[in-house]
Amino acid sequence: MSLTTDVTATLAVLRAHVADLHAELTRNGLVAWTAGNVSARVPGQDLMVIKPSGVSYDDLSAETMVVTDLHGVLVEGDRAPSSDTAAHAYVYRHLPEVGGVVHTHSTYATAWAARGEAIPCVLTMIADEFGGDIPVGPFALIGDESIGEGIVATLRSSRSKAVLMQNHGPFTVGKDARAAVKAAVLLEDVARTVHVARQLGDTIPIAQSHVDSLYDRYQNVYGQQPATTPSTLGSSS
């Protein structure tokens, strides 16, 4: 595939991002040895970025990231991809918002997923982030595009940006790459949360009044908004 000098450059800025949020997984405890990857659509094209298989953390650079087509064929690159780029590109190809995916095998949330058991929505934080329960999907082989048809499939049911792939693990999803590490890093923290909870007793539902109130907040309102320009100020239109 040939590509501009602009791909290039968008590229290689991706390249550097998508290895650098790698190391926001092992900082955080999600993943162990080479297990877990990150990877980020290319905007305006039918490509994306993704870790190497089988390459150590601390062995990543923008250098080792590969570039794939969104059916998992290598663009750029002199590895082989994640043995999980084809679930990613089933992604991309189907979800056409989700900039960025996820995959770790997590501790609590892959706990979760070992039970085949939804992670309910008993916290505020559960209700921000994922707009309710935290669902699980079908158990999937991997290899081939099975996983990403589970992700997708369950995904298209809910708000959730995470879907706990039964007997397998987490993959969180976002508008780019950093958003779905953020939603890698909150879903282990609430299955944590949940599950210490639960051996104190039984948890307490948000109501779904509730729920869709505290989504609607974190997801529009929360954080810093534009400023108010000044020609704005008083206006009655």
Given for the second form:
There are 4 protein chains.
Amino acid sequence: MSLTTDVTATLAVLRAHVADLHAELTRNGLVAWTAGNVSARVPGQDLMVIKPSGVSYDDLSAETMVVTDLHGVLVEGDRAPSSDTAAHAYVYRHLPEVGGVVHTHSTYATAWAARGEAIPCVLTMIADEFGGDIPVGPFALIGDESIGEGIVATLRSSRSKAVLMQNHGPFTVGKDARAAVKAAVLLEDVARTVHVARQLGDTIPIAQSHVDSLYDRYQNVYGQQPATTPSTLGSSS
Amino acid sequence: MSLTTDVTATLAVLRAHVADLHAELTRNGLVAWTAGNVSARVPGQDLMVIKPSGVSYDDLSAETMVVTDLHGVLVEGDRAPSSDTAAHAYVYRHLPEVGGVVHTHSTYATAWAARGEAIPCVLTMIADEFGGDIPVGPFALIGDESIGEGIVATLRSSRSKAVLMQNHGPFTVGKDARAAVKAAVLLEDVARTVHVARQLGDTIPIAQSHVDSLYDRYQNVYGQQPATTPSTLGSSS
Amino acid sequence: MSLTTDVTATLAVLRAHVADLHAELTRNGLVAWTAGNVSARVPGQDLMVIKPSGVSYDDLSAETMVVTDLHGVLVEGDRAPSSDTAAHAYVYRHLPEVGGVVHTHSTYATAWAARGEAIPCVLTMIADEFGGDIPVGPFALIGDESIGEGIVATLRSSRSKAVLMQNHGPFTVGKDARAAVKAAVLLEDVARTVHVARQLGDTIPIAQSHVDSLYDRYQNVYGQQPATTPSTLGSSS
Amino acid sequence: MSLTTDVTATLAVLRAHVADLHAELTRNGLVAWTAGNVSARVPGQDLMVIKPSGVSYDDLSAETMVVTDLHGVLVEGDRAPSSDTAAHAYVYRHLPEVGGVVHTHSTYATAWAARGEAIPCVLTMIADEFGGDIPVGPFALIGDESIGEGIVATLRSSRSKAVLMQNHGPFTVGKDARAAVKAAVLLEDVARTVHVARQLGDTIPIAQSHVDSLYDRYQNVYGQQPATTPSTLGSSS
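Coords for the form predicted together with another copy of the chain, given the form predicted alone:
Every component of the complex follows; first up is the chain already shown.
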């Protein structure tokens, strides 16, 4: 597969951007050792940029990032792509509006996943960012398309940008890689807050009409760059 | 609206000060992503300095801060003000002794808010800084004056500088922005400590007379700059 | 009171040392805002070096530290001494083997104090450093000698270098200020670990003979500088 | 004992490497004060490099590391070796495939140890890295071979690279010191996640066949350097 000059320039920018975004995972305490990864779809191409497998976050750079097609076949780079590449690729093939995917084993989100329990929408921040309860996806073994299928089926059944894969950990998506990282950060934040709240008693539900109202407002009004076209992935970045 | 030279000089100082104070929110672990904001009343003016909406804390500077009137209308700055501007403005209009307002979704304070439960005054630090139990405010949707009304009504019913808005998160006030940030930091600290204490059993109450004695002493004696005029907001800075 | 040249030189070193030790409190997450302090006895003098009241940790330096006599009267320095000075002074007057005192409101130690519950000796680290359960001291108001009396009476009834003052927070002591800071750091560490252990069930007790054996070994063998004289405060630094 | 030039060169590299690895313990929040240590076997020699006793992590360097034989007798260095040296030495004598050993008192792993409870394999990350439940070792006093014996007997009964010594804390092993540090980091991560999960209810078990499948894949496929020879310690680094 040969790439045009334009695509090569885009890839250089995107490799640096995806490498930098991994620093947000460590800064926000979402990952231990090498256990998390960020990818970005290459706009207009059947390609993605993703973290190489088993490389320390300190050693990540634009150069170490790898490029694969949307079946996970290596197109550019010296290293093996992340062992989660098949799941990222499946999401890009089946959800065309997704431009970025993040996977972590962040503590509180993974704890809900270990119980197989959705995070209830009892905070305005959950309504804003996720539009309702944050759902659990099925248990799936790594090695084939099971994880990707579980992620996509669960996201399609919900407004949530996040899915808690049972016994495993969260995947988040966004219109681009930065939005998917934002969702991963806010997911862990609300997973922890609701966990802490529940430790000492029952939380107060938010009426569905209020959840809808908060979600609509946040997706369309919040931030400096209002969405020009409606999107189920929202415009907050 | 045109500003005099004096006000312009004050604003330059205050914009830098409010930008810097946001670093205390991240340093003390009170905010995830862009979910928190600090504002300061401009002394002697119907104006306030506040964080712009949806901007990363790394990108905040004196230049990016915005100035609004006390109805939230933009007076100075290139960006949209924080989506919480209406709540800050309402507080300044109705509580003239308040010079600074802080809003976060800090984990432990928000967890009490998700249960709609006041933080009981079982620590000398709570008596010192908040003068009693830290109260819960009503559930309120963003978009009109409901949040501001809920904050003000709750603060008026208590000596506390902090209110836990139900299902949402805390707001704190102070004689200036730094004092409001201090209250936000100490609030999360005591919210966490009392949470942890309650996890393994009952806490021991402090007699009301002791609470009163501790509060009076701290508001009038503690620190290097005793208040020259009595204030319900205290002099600790 | 006039000081000799020798004492002045000692004070200069000790002021810098005590200022530096405050950085360990923040680095180990023991304090929020200005709510913690370290002091050191001036060897051979009825003097101590202590933190000034209400000053930010970022602004602490050898110059900002203050010197008081052992009744808390200011001898050197421009600022008011810590509001906890009376408690530190009382400890130095009544426990001649103590060379350093630390007070914090660290989360987990304070949580045990809010329930008025001693930390049980269920970890080898507790046996090593504290020699048994870590005791609770009485509730006491700031402003007279009550806090100091409570600390001293509790420490005299135990081998522990730490006391949990009810509804307030921990005080730790050591042969010098660094040893007292070490005790404060290890106290919070074991307070958190035992708290976490108890959340999911009962902990396994350690036989008293094993506690004694561990304590004796650690106080006399551990580290690079074995104690040349036996001391109830131990030799680990 | 005199060393050849080759061994001296190897030791210089290994001393620097082991000193550096201690920074991972603090960076990942596994240790308070000086309470943790890393060692490495010197390949082809009956020697190991280990941390000196009671030295602050800030003061560790290639020069301060010490070299002992596999009975803990000092061979090179000015300082006393770690008080845990006997345990490390016992492991190297009895488990020839082990090239690195780490000991910490990390909070969550130690909390499971204080209850004497194994960490159940309810996360894919536990299956990947540890191959099943993470076992508890016996209570043992420091000072003779009891701790070493307990570690080795427990590791031999399991695929786990980690053992939770009752009332004490975890030891982890690896093919080299870096792999043992990785195991210590992931151990605390999963100990915390399963703890958090259990706080609010039951976790979902993973079928043994799935645990086996995950463990086999991770030990043989993951990362950039697949194992060239099968090893019970795995190839992830």
